[in-house]
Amino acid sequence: MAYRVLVTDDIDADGVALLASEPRLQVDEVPTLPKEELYARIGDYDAIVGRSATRVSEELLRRATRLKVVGRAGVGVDNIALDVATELGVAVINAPAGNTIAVAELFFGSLISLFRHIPRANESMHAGRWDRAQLLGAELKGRTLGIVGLGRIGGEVATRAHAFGMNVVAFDPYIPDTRFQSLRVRRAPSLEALLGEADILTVHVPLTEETTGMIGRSEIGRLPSGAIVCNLARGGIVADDALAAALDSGKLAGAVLDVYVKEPLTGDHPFRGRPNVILTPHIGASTAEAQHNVAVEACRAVRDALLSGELSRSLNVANSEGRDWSELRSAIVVAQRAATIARAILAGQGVRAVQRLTVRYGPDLAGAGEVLASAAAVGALEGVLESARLNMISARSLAASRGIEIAVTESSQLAHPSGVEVSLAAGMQELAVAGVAPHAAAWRLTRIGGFHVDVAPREVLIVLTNHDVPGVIGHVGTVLGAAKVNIAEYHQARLAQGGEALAAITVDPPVSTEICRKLLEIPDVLTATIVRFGASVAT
């Protein structure tokens, strides 16, 4: 299957022949359209890859009836309406760490800018003056950095702050203890406890609801006077008239900004002007480096997801917590067939509309858990709504739209520790069907119910129950056999002798609907349930 990409924006060269490499991609690289030419176009793209210029708005997104991937070759995706992609299973694709160095780099060369006054120096020196006597400045050394958000910026930010002799405090709830450790960092038990002893604050956090105006007039208030706030992650996340305020009283020295609320900047700004502000226009990843490297970071990543599957670099698929979706596969397989199985048994049963969805998962897979539901959710789904937009990223929310629960737990209790456990229920009905995924390469279902069985359908499986007695099995395989459908697997299985028994049997297709019904005119078969999946949410 061949897929159409459409790259904008002047995408790093490196990054659109790594795409245009690909047999199976038609690279279509143009200029920044405008709005009214990009509607008319993005209905024959499955994939668009762009940087900041370009909006990737909710009309756009709805026009784009193939679309399957975002790329977005930086790090912010204020751009992109992430939620409308997640409805229509559109994945959003970044590039987080291309630009980590050109960033804390940045950092630096802004604040020595100000502790030095380099801008004021240089200007002077060409405009013929010698103004040393006016310029004496500041030293890193000895200070407090207090830095909000750990992750791989921050991360790199501390790295150097300690090769100018600096003290690193920082704020991060989402971080474990041990990145603190290995950075070298002491960790702030709250925001205010960091605020109180920066001597230079700054944040690296990405601008959500959560840490719009994190950093207002009580936060700025808390810190030392004299302090300087910096900002080179999203505008917004300082608030600009407390900020403003602040420096007007006297009570923080000084600002360095690349990022603001509205950009451009507009002229009449109250910040520019200021000798104490360090203002630059949002070059944060403005290095060729930087340019070239989340080019063919986001590029992969959309190559990736298009011809493989693999959405574990998707911002609005469900968080795999640090795990390799290579390791995932064959869960993630498990966990769809599974939810698909007793979707298709609980339908046999007169059950339509089904209320929870619950997964339980060996400790061999921890962290994947939210990955799982999702796949569960596929296969819960599969067959049952009409919505081509169906996968990994879109279920959740088309779940949750249809009054599903969700729930996953981490069991020590399941059989095997790469265990994966989902059951539907509604009102007093419940199925669960299991099965294991010891590593990548390898998985089985092993349980419907409370039968033991041991298969991995591929295309087709047929489900029967009956009763435990001579010649059902044999009489089966006549059926299938004068019907031309060839078995792959068949697995029989029983709770006890002369009771009651299940059959998995994993068969070829094509596979009629006529089949069930031969099925049961079979003296002793109980039910008969045609599972048909649809394509693997991991391959």
The other form holds:
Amino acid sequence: MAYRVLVTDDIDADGVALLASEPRLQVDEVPTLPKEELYARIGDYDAIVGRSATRVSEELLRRATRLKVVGRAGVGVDNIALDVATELGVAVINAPAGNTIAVAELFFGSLISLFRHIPRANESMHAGRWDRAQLLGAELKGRTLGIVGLGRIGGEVATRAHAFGMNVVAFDPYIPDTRFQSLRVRRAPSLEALLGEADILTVHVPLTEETTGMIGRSEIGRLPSGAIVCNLARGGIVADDALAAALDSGKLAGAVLDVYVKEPLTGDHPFRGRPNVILTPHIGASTAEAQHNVAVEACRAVRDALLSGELSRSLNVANSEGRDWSELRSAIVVAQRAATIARAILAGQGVRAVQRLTVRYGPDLAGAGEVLASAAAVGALEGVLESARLNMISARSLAASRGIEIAVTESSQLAHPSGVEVSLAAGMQELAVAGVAPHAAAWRLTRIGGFHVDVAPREVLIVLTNHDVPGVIGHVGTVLGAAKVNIAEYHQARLAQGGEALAAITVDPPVSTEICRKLLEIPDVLTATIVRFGASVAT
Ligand code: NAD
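Okay, that was the form predicted on its own. Show me the form predicted in complex with ligand NAD next.
Everything in the complex follows now, all chains and molecules, and the chain you saw is the first one.
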């Protein structure tokens, strides 16, 4: 089946070519479309790739019934309704790395322009003047650069600042010490501490609730007099009014701005016309190299998401704390299978409204908690929801909307360091199913409730409980054989001789639901559950 991809906003041709060269993708390239036209067309597409000019709003997403992926050739996704995409199971993929160098280089270009009055010098020369005496500049060497946000761009800025002989200090509470050390950047313990010493303050953080207005009147007040404030990240991180006031009062010697709260900047904006403010019209990523890089990066990720289901690049998928999803594949299978089995067995006991889903995982899977919780949520909802959009992106939000609480913890109490245990509970009833995933290609289910098992069901698992008496296994084999159901694995477990026993039987499809009735006719069989992975049926 071909997937249809809408490419808009003048994406670099190499990105479009990468998609178009794939026979299973049908690509339509259009200029930035008016909202109504985009709304009318979006229902035909499996993916849309664009830049910031196209707003992927809630309304657009709700009309996009086929949509699986939104690709953004660039970093910022403030033009995309991310929460709605998550709820609908639509992957949102950006291209975070491609324009890093472009922004870092613009930063120094603009900063040196300010320090050496390059725009004024250039303009005066072209106007036929020789204003040498009025163009006394200053040097970067020895000045303290305070960076807020030591991510990709902040890091490249730091590296280049060393080359200019600057003192580099940064504030980023979300980054480990090791990154500060490898970049040779001094860590400021707080934003206040950073502000206290920054001759030049530059922000390289995303626009979030926490960063909106994070450099306001009191923060600017803490800077040394004559400091410079730079924002090449997003408009609104530095508060406009506070910045204008500090420039007016002379507290700040200048500013460098590439981004604005409202773009394009109005003609009469108070930032315009100030010789000590370098203004550029959001050109941080506007280099041929960056546009090429982000287009190729986004288009490649969109292609992989559509054709291989590779979602680990999506922004709205569970965070695996830097762990590669390919390493976690078998643990993901265990979590999903375990939840599906628990749900099917509980449903067989009349418990359908699950209230709690708890995932415990061993220390070898450190960092995988969110991913495993998503996988378990998929398993718990599989066959319950008629949603074609139940996937690793939407599962936790769908579970939450159904009132299912999810808890996930790392635990050294499991039998194996790469163990995964999923338990589902409703009221006082709880059932835990566990397995192990010792490496990416190997997994087994090891426990159903209190029974130790050892099976790796691919498509169908039959779970039987029976009295531990002779002859049951033979009867079960006869019933399955008569129905032409092929047994792949048969694991019989019991808690005590003569007590209750459980059989985990991996079988090849097809298996009709009718089999359950026949299995229940066997004397001493107590319950029979067919679990179909992908869509499970409980009896
Ligand atoms: P990144 O995700 O690599 O880095 C952002 C850093 O900010 C992270 O290290 C994060 O820990 C840190 N951070 C988040 N909240 C913080 C807070 N409250 N206090 C301190 N640090 C905080 O992103 P990046 O690629 O370096 O890009 C940074 C920003 O630059 C982007 O979010 C984007 O908005 C902007 N950008 C602008 C242009 C442009 O054209 N001017 C181009 C590309 C990116």
